[in-house]
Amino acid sequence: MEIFQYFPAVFESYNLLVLVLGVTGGLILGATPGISPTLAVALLIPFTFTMGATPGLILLGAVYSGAVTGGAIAAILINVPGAPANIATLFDGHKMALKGNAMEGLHYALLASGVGGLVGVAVLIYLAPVLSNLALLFGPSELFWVAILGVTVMGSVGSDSLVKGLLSGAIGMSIACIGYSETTGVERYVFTPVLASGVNLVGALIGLFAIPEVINLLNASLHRHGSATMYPLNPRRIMASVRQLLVHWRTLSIGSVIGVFIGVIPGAGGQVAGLVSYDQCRKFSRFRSNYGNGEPDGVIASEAANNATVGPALAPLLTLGIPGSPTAAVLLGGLLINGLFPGPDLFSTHADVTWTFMASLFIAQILMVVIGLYLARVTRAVARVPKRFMAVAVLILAVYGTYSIRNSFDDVIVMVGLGVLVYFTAKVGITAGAMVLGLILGPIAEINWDQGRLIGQATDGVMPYFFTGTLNMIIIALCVFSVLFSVGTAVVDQRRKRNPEPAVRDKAASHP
């Protein structure tokens, strides 16, 4: 393979320094609520102006990889996902922390991220032309059905009731409609000027998870006179986590494959991959009842998938100029700034830059695990912070992260309002997990439906456009299967609750 001759260039002193600093900075930025991978890469583009093309792209790629993983640190430690891609991680990751297994959860997250990232970059290196052609097959109709496939997941994400899960998702999709339609410009649900600019996804994400956590921490602090620490912390050897990760090879494989597939689809991103992977692994697990209660598979499935999207999302970008994710779109700007234009010339005329960049992405996944495991030692400090201090720290991060996105105090008001809303709705089973999924998938489904409808009206009709074609029919069949499977598993779970004999993972096997 041609790429092997470019690996030595990655280890040149300047390139290696840039790579290490980029991965470290990405992990730290990703762990900061409100700093998504897209924003992290965008913030560092100005620093590449004075660099050469190769180190500039190495920096952006390293930050991209590190930021996707860094979000898991905040998700596990403080129950606030650093980025949308880490939503599914907190469902079980923070529950592990509350049980004293925060270090174990971080080990699983970082190791699974590394494996998923390596798989994704390997696929990028070997199959870039094939993946770029696959991306071209997804038009508005296919992307609409992909969003609907994600909608079918809502009933089983973050809720023990199918109906309540679907209702949570519907509320999230309704919230996503607030503001002005991107397609028609029609005003919707704008009953106050605060909502005129709509609901920002990252701000909503912070509010839905951070504000309830702040309220819970303050309640616990008041009842325990503020002296209690966040949670107990059990020691964990890294080799024990490595051995256990091998036990969970099936979940690791499913997550990586789902991440690769969804990474190619333009606009889907790591958040969809993580949630779909979490749902599919849960559906086919013998320990479904453990999910949401600190199940290691939940962390592994999410983190393997969202990191596996990094490589495939860059394949259509490098070969066709079609970004596979919002962060890849920002990276396109980094390419153009350096006078590099996607296409065949990128792999011939500028082969040294392109292949060195791809080789650096591969090395970045390994560095990400090593540096991340070192940074995970801060767990001891976080775990011992009194609850009242942690509540204030989370609130400050939430306000700062939300305001910095669009420099709008309206976003902060919306963030707090959504957080208070979900704090009370969670008491009746209307949870944030499915609500966030609705917020993500609602706009994707709406925009592609509107675009597809216009195309259909100009061709053979709307119904034939959406209900014909091999790829459409395959995705529709998956949607139907997902709905039927969700209903079936919900019925089985109800029967188990009436006659409980839950499958409990052997503790000796799970926590050696």
Given for the second form:
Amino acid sequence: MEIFQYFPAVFESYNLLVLVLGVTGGLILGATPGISPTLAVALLIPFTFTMGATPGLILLGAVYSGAVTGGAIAAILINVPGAPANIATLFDGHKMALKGNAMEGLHYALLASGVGGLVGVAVLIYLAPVLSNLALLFGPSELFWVAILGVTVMGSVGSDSLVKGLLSGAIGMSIACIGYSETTGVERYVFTPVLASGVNLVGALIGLFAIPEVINLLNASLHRHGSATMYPLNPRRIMASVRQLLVHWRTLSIGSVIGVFIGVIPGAGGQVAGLVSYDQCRKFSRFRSNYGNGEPDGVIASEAANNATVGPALAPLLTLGIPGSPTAAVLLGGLLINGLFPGPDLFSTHADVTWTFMASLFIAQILMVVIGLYLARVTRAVARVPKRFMAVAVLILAVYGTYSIRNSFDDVIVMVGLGVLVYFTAKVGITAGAMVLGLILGPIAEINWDQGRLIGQATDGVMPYFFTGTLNMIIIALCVFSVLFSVGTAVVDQRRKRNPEPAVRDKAASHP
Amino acid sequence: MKARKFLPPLIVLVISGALLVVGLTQPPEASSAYTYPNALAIVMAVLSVLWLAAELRTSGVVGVQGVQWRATLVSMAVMVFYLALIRLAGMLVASAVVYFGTAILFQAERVSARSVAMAAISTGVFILVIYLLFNRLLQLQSPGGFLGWY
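Other form of same protein, the form predicted in complex with the partner chain, not the form predicted on its own:
Every chain and every other molecule in the complex is listed next, the one we just looked at coming first.
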């Protein structure tokens, strides 16, 4: 295999130093609310100007991988996802932390990220041309159905009622409509100038999770409730987590495979992969009722999937110039700046740069786990921070992170407003989790519906365009299966509530 | 008090109706942009009716439970004060003031010289880290205030 010739180049002192710094920086930036992997990579592109093509790409790839994983640290420790890709990690990760199992959650997140990342990069190395052809099969109709497949997750995320879950998602999708329509340019639901530029996804995401947390922490401080610190912290040996991860091999495999397939689809990205993987693993789990209450499988499913997207998202980028994710699009800029144009040339004329970059991505996944586990030991100090300090620190980070996205104070006001809104709606079962799904999937569904409609009108008609074709039919079948399964599960859960029986995983098996 | 549990779905129903009215009263050139939002408003209305029906079937009061109104209003006041102070004094000054103020005012123990010193040191370190990370290393802008400070 050609790739093996290029591994030694990764271990040259300068390249290795860049790789270690990139992974560490990516983990820290990813853990900072508001700094998404896309922003982290974009911010570091200017640093690559003078570095040369190979170290420059190594830095960007390392930051990309590190930032996707780093977001899980913030999601687990402070209930604020570092990036949209870590939303599903938050559902169970923070619950684990509240139960005193923050270290265990961090171990699972990092180890699963490493495994998912390695699978993704291995697939990129061995199957780049095949994946590129797969990416070309996805047009607006297929992407629309992928978004709808994600929508079917809504009913089961974070709410105890199917109707309230779906309603939360629909509210999120409606919020995403605020501002200019991307396809028609018409202004919608702009009742105040603050909303003129729409609702920024990352800002909304920070607000929906961070602000209710800030209110809860300040309330607890004011009432002197319970412990002054965030939560108890049980020690955890890394080897115990590794052994448990092997027990959860099925979740790890499902997450990695889903991540690989969704990663290659342009426009879907780590957030959709994490959510779909979380939902599918939940559906096939014997411990469904544990999901959302601190189930390790929830963290593993999400993190394995979102990191497995990193490699495949680069396959269409390197071979065809089609970025599989927004971060890959920024990486394309990094390639072009260094005079590298995607296509066959990249694997012949510039083979040394391309293969060394892919080899470095592989090594980055391993370094990410090692450095991440060390950082986790340091960051666990977060658990000992008094609640009032944590509340105000989260508030300041939320404001800083939101403002830095578009340098807009309106975004900050919208972020706080949405957070306060969801603090109250969560009390009646309209939760942030499903609402965020709506915010993410709504625009994907709408844009692809509009584009598909135009294509359909110009060809065989709208209905044939959306309802024919092998890929469309497969995804529609998955949607139908997902809905039927959700309804069936809701009915079974209702019956179980009437006749309660133990559905909790054996504690000894889960936490040895 | 039993009527309280019908309030949340009714509010959603009213909002959905209002959004639908907004969508349906658009001029013809803008109406196509509202096809998707209108469909969502209808879905929201249907779901809120289903929610209402579910509340009718169940007994007992649900409503907005678990809200500690006094504490929540104080927390919200802190946030509003912080945002207003950012507009006046800039991000860094406002953050320092709110961080220090919250550390002192929300502490359970009696305020002492030691706790004030600890809060001041903590504030200084946190603001310095934030400044170095966002403003210096990443070269990101932070909102300035009318007084010209940051």
